[in-house]
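Read the single chain below, which is given as structure tokens and is the form predicted on its own.
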Amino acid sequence: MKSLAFSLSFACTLALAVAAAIIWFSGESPLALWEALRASLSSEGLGYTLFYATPFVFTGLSVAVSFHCGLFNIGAEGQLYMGTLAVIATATALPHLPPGLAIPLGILAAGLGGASWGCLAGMLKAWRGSHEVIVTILLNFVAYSIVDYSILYLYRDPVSQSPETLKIPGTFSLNTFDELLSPFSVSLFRSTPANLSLVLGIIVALAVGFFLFRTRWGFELRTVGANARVARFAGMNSALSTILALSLSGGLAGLVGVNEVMGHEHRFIQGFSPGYGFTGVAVALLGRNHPVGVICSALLFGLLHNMSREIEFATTHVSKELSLVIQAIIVLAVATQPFLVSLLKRRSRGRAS
């Protein structure tokens, strides 16, 4: 974890003074960085900053799962939408639960709806040998099919004239931590739709973490990912690790629906994902796929998200894509900070002999 730190503090301060840069080049004052880090770190901003991390932490951790069995998910995107939909399809067939039954079922449809896409791909991989990658983007497509026709044709708002389902039911919806405290006259996040998925993927993360350090089945599964050959000469079953690690990588990615509807929109607006299954696998990396480096990177990210609506606002010369870059700045110097402490090492001692 120091390891972690150490190279998260390197990318970040060596990614800031290239953003700050870029926006000096832009004529536009550098100062304006701070300005936006100030206002996504202060009560508000902060409620923002925690909301755009939480789904980097479910798609971080999905991705992250897969990597410990040796897999690439880069089908995290279309998992996360047919999670979404299994969301709005469990509210429309049964909009009279109570809430004690409602929030958890609906929970529960978002993780069984992306892991069944996460299945799809596993089995094709163990029985068919199917290249993940290949198999995981195709799908990603077939998803985005499927979601559109469900969006216009099924459960389409008719009143509406933008591509999006019906409001789901109350007793679906997540509270938002401003409503939880304002009973208690506390204003915390004050208007920001930050909510009670934010603590759902803290729970999951450390479910992660226990089931693959101190389970059978995810010692298995990092066995598979570490050696695969020596797996299979140990016993283990590595096309059902494959499916398992696959299906799992798919439900964490459908749980970024639990956000999304039942804790903001309350309905499918279509489009609605800027990346988050994609930008997951920089998440992952970032976070060395342990389940609170994850947690720390999506928060990372999610800060980059709200720090670039910001700068946008407050400057004319700079768009949010500066996060982008930031993003790109900061996985590249995470990937080659090895390389190049390694290099240092051999120059000092080099001119040491």
Given for the second form:
Amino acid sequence: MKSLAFSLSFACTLALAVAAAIIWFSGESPLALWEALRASLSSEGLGYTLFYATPFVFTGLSVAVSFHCGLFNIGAEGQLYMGTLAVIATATALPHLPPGLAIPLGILAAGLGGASWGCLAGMLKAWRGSHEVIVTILLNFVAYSIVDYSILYLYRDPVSQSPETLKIPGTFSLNTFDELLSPFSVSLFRSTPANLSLVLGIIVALAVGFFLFRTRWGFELRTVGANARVARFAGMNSALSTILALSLSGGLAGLVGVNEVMGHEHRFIQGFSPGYGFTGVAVALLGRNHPVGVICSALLFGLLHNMSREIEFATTHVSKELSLVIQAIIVLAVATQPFLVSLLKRRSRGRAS
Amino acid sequence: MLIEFDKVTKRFPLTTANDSVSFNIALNSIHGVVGENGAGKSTIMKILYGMYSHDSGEIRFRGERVQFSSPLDAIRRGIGMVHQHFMLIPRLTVWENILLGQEGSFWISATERKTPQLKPIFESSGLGFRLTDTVESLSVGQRQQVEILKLLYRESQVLILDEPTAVLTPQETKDLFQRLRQLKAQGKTIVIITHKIAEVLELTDTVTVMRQGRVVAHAPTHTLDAEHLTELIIGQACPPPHPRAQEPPGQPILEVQGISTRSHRAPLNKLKLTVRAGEILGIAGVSGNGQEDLVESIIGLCPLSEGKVQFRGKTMTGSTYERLTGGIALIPPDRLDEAVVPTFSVEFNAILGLHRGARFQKCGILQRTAITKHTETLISDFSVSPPSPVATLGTLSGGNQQKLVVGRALASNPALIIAAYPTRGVDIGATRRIHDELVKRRNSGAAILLISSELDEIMALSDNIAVLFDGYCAALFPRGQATELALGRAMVGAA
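The structure above corresponds to the form predicted on its own; please provide the structure of the form predicted together with the partner chain.
Every chain and every other molecule in the complex is listed next, the one we just looked at coming first.
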């Protein structure tokens, strides 16, 4: 945990320094960064920060689980769309359920929708030997097509000008923090979309941690990830672990649909994800594939996402794509950190002697 | 004196690896550093080589105080090291491996430019391979020669070899020693780190004995004999081996009935073997004659193209898991690639393969208390050091890892034990411990299939010895009738 905190702060400091320099070069004041940070942590901004962090929790966990099995799931993007589609399909098919049933069912549908897509990749990997990176990338495109077709031809809102589905029944909605807190006249999250999906995310993260480190299936999955040959010699079935890992990974990505549909928009808007699935790789990497680390780094990525939005509002020359630059630098800093740290150490040791 | 260690101390979080270590290494000598696993002999050499930095004390090289900040530094000053696990890239040629890190200019192919420099070194050493061979096509012994060539090419004057014979066959060991003597004659200084007493006595001029991080003796080799040296290393007189029960063996437990395999490695060819209860069957053979396939056939990881394997009179068809929990225990041939996960804790490694047992999991949830208790028992039964269930396995020395693997295999009280290279890389005390344990299991009726590259081990433990050559059983000797010479002849197919 100590090294995690170090790697986070190291990466962020470096990234913020570069961001400040970019803003400076665009002719704006680097102080905009500070203003954006303050705004993102204030009451309304905080709500948005948490809202943006939620999908990163799910996709970060998704990628982390596959990493633990030695697999690189680059298909979280497709899986999260399949999960979202499953929520829409379920809600459309069962419009008269009471909320007590509708909400668990919606969450289950999101998980299963994503899991089916991950499972497909897992079976191809385990039984046919296809490389999971290729398979998951390609399945993304299949998912996009299925989802686009479904939005446009099966569930389309006929009066809307944009490609989106009809709204789902209200029984399927999750409360926002604002709705939950307003009876107590707490206005911390006033009119922000942060909702109970984040709580779901945290519960799921703890469950994933328990699964990975405290159950025998998690143990087998991690052993297969560390060395499939050792796993075989210990009598484990590495094919099943592979399928399980990618199914779980897909299911976790699918839960993004809960935040998007049940928590916020109540409908499926075509192309709503700005690459949550792909950013999940960075989130998992920064969080060292540990569930608690993933929550921390998801919050950080949510904050960055929101800050870049704030900066775009506040300045004329800086666009919100700055957040992508910052993300990229964070990833680079984390990836090269062992090297940079040893370089620094050697230099200081050289100086000392 | 070429190298002087003066009160060098190195502490790790859990242990003091070197406690005020002082000794000298003379120019142009072969110096042995011996001791049990974890005695600190590798650590002190790694400090010299710049891989670790020491906490106090000093090291003098050619009379001058030095502290290398990296191996690169040490190499520049003429000190080179061959590690227990070779640092070679299998896909590249011998040439490219030797040049690795010294390629020089980006534009001109280093292989072309530097050929003249290496040719004489290479040709004078008379090795059985070419510079253009890929390393993956070489035997283990040849790979080691490549490592040595690498050092010679870098003009190392001091060659440190860490457990150089751990992976070699008897013949390869002989060749290596020949080569090392030749290098000494050329003026090099050689340090070998080892725990094999016979080798120390045969090869070295002076020897430093270490125990628990301290130097306990430093003497010219000719003043010591095997018994004295053993006593110094383990700190007490060596106890006699566990007595063997004289009962005749019982029912056949494992019957290998004419099996063949089609693997890309060394396949089996109509192999027939029988191991009975209360019997140790030793498998002698040069590695690469079907040992891996034999092990994997028995546990169901290698498909058979003909024949069958019977366990307790029944043909085995189940999965690896069913076999390994149905009375067969395995000490896998390759520790790091088949037996342990170095990044996991000791306790997770201690339940690998046993983890589905009702003791260690309930409804899929791992039972931490039971696991820790089981691990602590293994640790104390086999004196694994450091005695911490939560330590990362990779921080343990190879011998301690192996003790854990052996303990784990024997924990389930199996009817058949497949012990493949059970003492590879393990020190004297632990080897004796493992041998005694195998004999005890034999006495109480377990069938044991012992595969080893050490003839001494095979001859000391086995009731019967089968020689595996080219995938079939080339000869079978009852206990006491096998001589090293006869075995050696059968092992190369000259029986």
